[in-house]
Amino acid sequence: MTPANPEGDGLLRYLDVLRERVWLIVGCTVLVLAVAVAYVEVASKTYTATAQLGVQAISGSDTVLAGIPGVLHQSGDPTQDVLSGAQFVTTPDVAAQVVKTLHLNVSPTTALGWVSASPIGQSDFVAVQAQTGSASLSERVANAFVAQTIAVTTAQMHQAILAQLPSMQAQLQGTPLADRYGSGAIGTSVQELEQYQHKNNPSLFAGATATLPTGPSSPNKKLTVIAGLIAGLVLGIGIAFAAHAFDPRLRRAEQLRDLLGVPVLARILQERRRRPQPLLPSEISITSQEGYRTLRTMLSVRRGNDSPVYLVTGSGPGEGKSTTAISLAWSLTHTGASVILIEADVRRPTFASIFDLQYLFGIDEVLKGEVPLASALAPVLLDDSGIRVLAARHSGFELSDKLSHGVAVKLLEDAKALADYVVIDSPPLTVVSDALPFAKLADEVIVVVRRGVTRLKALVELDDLLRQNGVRPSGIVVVGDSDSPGAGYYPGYANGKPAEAPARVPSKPRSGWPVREP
């Protein structure tokens, strides 16, 4: 069969996936957030200080300083002029002077790695940023790089002027006095150069000085926490959808109606399991007991023939089918009827241990035809309710080979002659098909699923297997439902869970009670 999509379509499908795995998402978010906080606490702190270097390129028509290194001339593009000024900052010569003036115990290359220079928007200023592990050091380094950029370029300018002046002064001596001074005259140029010898670089100036950082710039605690929160959510959501895609499990009872097209007969609360074996009726909550009574009522309404056979199965281990079979048989005895409980899970038998059976024969001898059914039934008393149990004395593959159609017909005919109801605990048929002959003969086949455990794919495979063999499941029992009807109705129970009270000691089943022979 081609099952309908159990999740629905569109946005609702995705919301369902998120809701079903909300704790996975929360867990991932908390984990990543904790890592982010720990990183903030242990990571090395970096402090950033910013100073400003002003750029004021001289006019291109000024021929006095033409060709003088360290001096910026207008290029016609103000942005390019500021970029050229920024390049003056990050040079080895400037870094060497910074190390010298601040008496730093590092190489110029290391100091140069602390600093970056970039234009500030469309302004005439360059942002000189220094990042170190100390707030005070960052402040001093940023201001020093601005000061030493001006100092180094000024020294380059002075050196170039000093190299040009002698020749220009000699040229001045050979020039007539009337031609020495004036616009563009040699005397005027000499005078201007002599003045620049005592001035700073006219194309650069110090802007705003760096201030002491009030806190580290890296790691930024607020941004890191926000980034951790977002990353955790994204990771959690991604894992949730991946888990849904690769391991889709039953999360909501509503998925079953679209998946199998059969009704939910009962919802059983999640019980605190005391052991990996099936639970006895005395070990489950009052609300769960009532759930099994509801199952009994639903089955009684559906079928009115004499001595019906109920087979309980599932799609995988650990879903609660054996507990359901035992509790169903127990609830049927409360109507005054006689019940036979058959353990058909011969590869993993548990009835002998949980019922503490002391007997000579079991289903082993019945299937082999060595003893009649009546001789192999073990009477068990559960909370003053008597049932007869046909248990497996030994586990083994050879016993499963005896479960043929003819043997199953004979066994069930004998059982129906001895009791009003027959309940069969079947193994997961998708895992082992030993009890399939019983399923074909049963009046009602009940599929047990456990929320958060049952795999949807395995459930579809079970439904396909049953239908291919002419068996239509009668309905579903949902185990582990947190919203079971009646939860919280009984005194001492809130939301179906026992309130704080002394733990109840389960009554141990007693075998060997007298049985009236038919």
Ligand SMILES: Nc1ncnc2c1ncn2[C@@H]1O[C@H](COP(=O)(O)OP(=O)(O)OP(=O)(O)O)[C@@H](O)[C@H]1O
Second form
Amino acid sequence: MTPANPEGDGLLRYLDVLRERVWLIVGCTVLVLAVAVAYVEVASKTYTATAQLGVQAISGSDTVLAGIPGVLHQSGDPTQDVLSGAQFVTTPDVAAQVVKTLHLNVSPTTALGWVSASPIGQSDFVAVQAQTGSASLSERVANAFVAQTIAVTTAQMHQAILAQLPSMQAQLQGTPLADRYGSGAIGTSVQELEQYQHKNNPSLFAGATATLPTGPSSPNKKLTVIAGLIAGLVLGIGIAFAAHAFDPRLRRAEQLRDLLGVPVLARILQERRRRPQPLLPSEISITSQEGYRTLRTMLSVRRGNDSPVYLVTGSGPGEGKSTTAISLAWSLTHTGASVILIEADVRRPTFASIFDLQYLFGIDEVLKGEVPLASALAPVLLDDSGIRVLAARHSGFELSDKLSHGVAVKLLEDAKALADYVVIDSPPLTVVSDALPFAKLADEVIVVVRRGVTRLKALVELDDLLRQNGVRPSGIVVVGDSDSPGAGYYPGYANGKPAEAPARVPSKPRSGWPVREP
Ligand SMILES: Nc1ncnc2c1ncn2[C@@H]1O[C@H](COP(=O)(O)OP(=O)(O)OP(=O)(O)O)[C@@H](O)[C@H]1O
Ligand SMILES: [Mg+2]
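Right, and the form predicted in complex with the named molecule of this protein, after the form predicted alone?
To see the whole picture, the full complex is given below, headed by that same chain.
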């Protein structure tokens, strides 16, 4: 049998995958968020301070300062002028002056590495940005770079004027008095240059000063936390889908419809009670008990013959096979029938312990032919219902060595002669196939699946194995349903749990019915 699509179709399927693994996603998100917050706390912090340098290039018609280094002349493109102004900031000379004036214990190259200068939009200003590990240092460095850019270029201008003046003054001496002054005349130029010797660079000026940064610019707390949140969510969702792809487990009973093509006979609630062993009928909710009654009804509707043999199996460990076998046997007794419960799962036998059996013989002695079945059956009283139990005495006992077809036929014939119903608790046949002879002889084979536990692949394997051996499963019992159709049937019972104690079976089974007291 090849299932069309065991996962179901549509977008809803993806939503279901997310819903089923919501805690994984939440866990991932919280984890990554915690890492992001921890990073923000421990990562070294950077503080950014920005000062402004104004650029006012000298008009091209003003020839007095032509060729004077450090002075910017209009290029015709204001953007280019501001860009040229920015280039005056990040020079080794300016950095050396900053180190000197701020008495920094670093090299000019290091100080230069802290600073960047770039035009602010279409304005006449250059943003001088300093990034250091200290808020006050960043503030002082940004302001110092602006001040020292003006100072250094002013010094360059003064030096150039000083070098130029003697020759111009000599030229002035040789010029007739009447021609010395006026627009563009040598005397006027000399006067202007002498004045510039006492002024700052006219093409640069200080803009807004840097203020003390109130917090670190990096790492950015808000951004990092948002990034952590998004990354955690994405990671969680990715892992959820990966987990789903690599380990597809049964999540919804509907998946079974396409997968096995056999009916769901009963749905059993996910019980809150926790114990490592199978749950007794007294330990499950009224709704689950009702689920097992439904199973009984479904099976008896399907078969009307006398002493049918029901075999309960599954595709993996811990799915609720033994719990189902016990509760099915228990519910069968309510019809007034006699029931024999056989423990054919000898890997991890549990019946002796949960039924508190003190007995001499078990299934191994019966299969070896050492004792008749009747002598090995232990009577157990669950409430007022008696069942007879053939338990496995030793774990690890090799059932396959003893259980030939003939032996199985004999055991079941004997059992049918002694009871109205025979219920067999079988191991998962894909894992331990030694109970297969029982499966071939059983009238009904019930497959127990458990939401979140049963692997779909294992289920397909079990189905293949059964069909290869000519066994068609009768149906499925879904254990671990969060919402059973029976829930709420009884007024006053929330989620299948009784509001007040109803008539229930005692919590401990009484073995010794009718005679076998320990
Ligand atoms: N309806 C249920 N809700 C919650 N837990 C359950 C339910 N049924 C069984 N369990 C628990 O699941 C575990 C396995 O149950 P059980 O022993 O019946 O399964 P199993 O398939 O027989 O296991 P194994 O493969 O070991 O024989 C036990 O701890 C049991 O208490
Ligand atoms: Mg079991």
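Because the structure is a prediction, the values reported are computed rather than measured. Numbering follows the first chain given and starts at 1.
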Q: From the list Gln191, Thr335, Val471, Leu233, return the one residue or range at the hinge between the rigid parts that rotate between the two forms.
A: Leu233
